[in-house]
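First comes one chain, alone, set out as structure tokens in the form predicted on its own.
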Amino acid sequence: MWPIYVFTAELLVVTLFIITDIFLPMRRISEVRVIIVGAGASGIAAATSLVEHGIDNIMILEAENRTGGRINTVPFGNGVVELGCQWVHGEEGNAVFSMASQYGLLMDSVINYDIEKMVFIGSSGNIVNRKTTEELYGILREISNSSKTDLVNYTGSLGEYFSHKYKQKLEGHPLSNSSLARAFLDWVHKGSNIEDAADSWYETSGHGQVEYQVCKGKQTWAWKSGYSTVLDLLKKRIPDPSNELPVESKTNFKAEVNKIRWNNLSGENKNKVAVECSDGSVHVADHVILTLSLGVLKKRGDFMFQPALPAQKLNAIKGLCIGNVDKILLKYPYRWWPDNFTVFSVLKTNETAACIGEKCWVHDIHVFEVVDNQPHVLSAWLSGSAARHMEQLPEEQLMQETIEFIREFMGKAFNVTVPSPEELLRSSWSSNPHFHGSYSFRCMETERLNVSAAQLAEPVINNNGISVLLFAGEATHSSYYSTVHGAIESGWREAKRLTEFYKMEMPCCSGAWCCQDWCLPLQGWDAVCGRLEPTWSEAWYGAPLSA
């Protein structure tokens, strides 16, 4: 029980608690085994798999009105667009591909960066020559290709490589010195960090490159109903609605955390965790994994927690980087673009032309893409500086620049006359304070500080020996970092690291497995000693467990 104190001073009655050494004003407390903050992809995973696990007394604590975080699937047009995650990025060791290909939930995505498929239209309106466009793309090609290599013990900004050796290959070349070069030289600059979601690609570690791993396979699977499917795989919704999982029924919406207290707690919370949401709820738990995006932690891991975290644990947040990645949708009357064509770039080939005022950010645009199975839509990608300027201008205003852009070069281009959008949606990931950014980066702070997704994901210990803090999300995988297939892997990760804690911690006893008393209650097991469900042991160690 929590020990509750009345004090009455005149007018006044004040309900408190004991947590720490101080008194906190009590709204609502609740209690369970694990606490998961954020019901993303890396939240969904790892509740999923401690409830398949025997571990079911827990809570997800979710800030926005709807799962997902990244993954926002959301109606648009005559179907659904994402907002955030795109594309399943391969096959091979892809967790994502593994479930959704079994059940033919994916699609080949109309978007393949084919050159013969792309558009790239100069400042003045004109297509540029394919044959010269051909070129340029291939050396750049090749430089990408050779990165992986080369950039191994390469100590330079991601920028300062590609910018070198394209000035290398261009040597000789009759467009080395051409305004054209360097375009296409500012077109891949901005791929770059829409690939990275950094401001510019002088701040991305060139060592950094080498630490991501690319499932081989094909690179842009599309969903056939929407990135949130992978959600209803993870919850075991599919294939059998019968079959899934009660994780949404355990997930408090618009639960935003304001502090996580895991140190030093006394009393009957002695080796707990107590987490105080922003409308006065108190919620504890033994274990807390947190899967809030390295954005927010950036922005709150200084205050949020008390005590401090270690020092490694902020050094590593403030090593590793996170950026802005955003799009706009576009949903016409018609298909008014080639047919042929599913890519649209504008490059700046007039380097003496000048943007005027705030339209500058609509300049930054990398492409126009086309949507799949959204035959009217088209996707605008931008990112950095651009990005946030995008996200906080007015709907008619943001309308009005981007449809005067795409007139003036590409209607120019393709000699139509672009209709009106009927509808404008746009993302707003680093303006949204539960995310702050779109995904993680290596940067060249993380190289300066030396850190590592690794000391992301190392869970915190408390007095007693215990890991209470654990650490979950794409910014903790040190691989598979800003994607959806790292995220699921790091809450898989962390739930597992429970379910091998509490292995540990029950010895056998005469062939049962018993629970020490500071264990309990522990869903699954009988009140002082009973046998592990099997699923528990098969999943994690390939057969039931015996004394």
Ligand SMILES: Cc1cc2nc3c(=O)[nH]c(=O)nc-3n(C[C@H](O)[C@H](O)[C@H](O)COP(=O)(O)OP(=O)(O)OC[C@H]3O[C@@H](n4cnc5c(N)ncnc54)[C@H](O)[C@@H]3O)c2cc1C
The other form holds:
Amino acid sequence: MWPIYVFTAELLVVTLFIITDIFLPMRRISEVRVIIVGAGASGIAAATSLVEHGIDNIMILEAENRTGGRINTVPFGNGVVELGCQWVHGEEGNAVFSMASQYGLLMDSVINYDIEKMVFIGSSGNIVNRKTTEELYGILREISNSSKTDLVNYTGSLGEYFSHKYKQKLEGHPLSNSSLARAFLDWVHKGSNIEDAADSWYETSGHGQVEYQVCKGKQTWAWKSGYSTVLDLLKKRIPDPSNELPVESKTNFKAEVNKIRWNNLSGENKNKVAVECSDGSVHVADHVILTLSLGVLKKRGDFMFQPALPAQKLNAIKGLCIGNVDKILLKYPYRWWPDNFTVFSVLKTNETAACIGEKCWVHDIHVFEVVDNQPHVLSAWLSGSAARHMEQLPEEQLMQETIEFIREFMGKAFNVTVPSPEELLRSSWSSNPHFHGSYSFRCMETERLNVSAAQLAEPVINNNGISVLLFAGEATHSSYYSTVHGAIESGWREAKRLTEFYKMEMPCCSGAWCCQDWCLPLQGWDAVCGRLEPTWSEAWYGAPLSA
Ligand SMILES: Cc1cc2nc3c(=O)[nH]c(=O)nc-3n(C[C@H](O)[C@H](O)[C@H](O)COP(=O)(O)OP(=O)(O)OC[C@H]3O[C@@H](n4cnc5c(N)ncnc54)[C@H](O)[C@@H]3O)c2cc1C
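Okay, that one was the form predicted on its own. Can I see the form predicted together with the named molecule too?
After this comes the whole thing, all chains and molecules, with the earlier chain placed first.
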């Protein structure tokens, strides 16, 4: 046992470390130009872009033991499946599509939401009449198609808009008061919650829908070898592995950042940022690019930063929204569903047939879809509270309740004996502390607080006027939020901010703004000064270094 005075001394050291940075030099284990927090799409995009433009004194700190973040391609069944992002949405202006299509890495997904390929099953296990399906689905599609124009000046929620329009369109229709019509609206509601990652479309901003820009072209491109291929493209491992950019070697895995001190550090560190990980290691840099999900910023943004983030930044974190979408993947010994359909949905056509207690979550599964390249796998999609509940279930119970539901509805509808799945896999985006949700959206709170992605993306500047904290990640993109192409563009944006910052006027080494050492002309940029001295910031803001 330790004597009491040793224990007291330990406590004192810990306390001192928290209130001051005088121990920083003792604990420092590394110093780099730029630290990137997070090795998801935006982090890898930022890192590769910096390295390509000559800023290679960087480090990535990643809390998980893998790269990709919400890109999570995993082995399953006879190949791979996606626990996170699934498709490349659109072509025109989509950076992912541009990179991937030139090497033929994409293919048409089997999922395209063509009504011909969809089956709707009623509460009693009956297949809903095709003519009725087409009619109601058609009405809802019409509303969706006109929503972009209608919602420009709309102040209500997406749910209010849709329900009102649907009621209007169904007026005088023989189905207007039917439970089937209500069941279809409920199905579109669940679909909208998956698209926006919202708990309810009454919390989704109607006007916010206008902010999201759809890239023209096919919306469901699938990857031939999994979404993680995009990381190889960013790292330049494709097309030629020998040209791979050294980013993996600059990544510390299992490095969970829990404290960032960004202003008023003492002595020679005065313009630097100190990043502390949960293992106690401290890393010092001139700039930190944060790619944390909005979910992590919401949970930890209040106490992760010292001093606290500016009020406008905290307001943006509060006002932008993130929700949860999950998948359950089921691998069967053989395909038991009809070959000519790809999407299966159970509609709540009997509102009085109550589900029993906790098992209700399973009735909130929006769709069961077939999976590209995996003929024996079905993927169930769900969102909101049902998804959060599902994440907490013991695996055996999850398997049992899913099997029962599928047998009760799909087994009955197709008149087949549904075998038990051989494998089950689920995502847990809400309960994983490194994500706390799946993707961001614009909610009613966004409108109330009048905040924007641009405010979230705004760099935080220290007392000496230097942008020390930079923000990337899907939620910081004004029009492509919630996507991989948005995340990648945001990483490039912040890398560019830094490369521009370090760019000196040409000719670099003979002008007034001279680097002390050397200048390095780089492809695509006029020049980037190499190995700037510690006083570089004074050179930038004050007298030239050589003066
Ligand atoms: C179920 C699902 C389906 C989706 N479908 C699509 C789709 O079809 N098409 C599409 O374009 N997009 C889709 N998306 C969205 C897309 O995956 C994301 O927008 C994108 O991957 C986000 O990348 P990012 O770099 O912004 O964030 P992330 O991928 O979240 O990267 C942030 C990284 O930071 C790390 N981190 C967190 N906390 C810490 C910490 N304290 N210290 C250090 N590291 C930390 C995380 O581990 C993570 O690796 C989907 C997402 C989900 C979840």
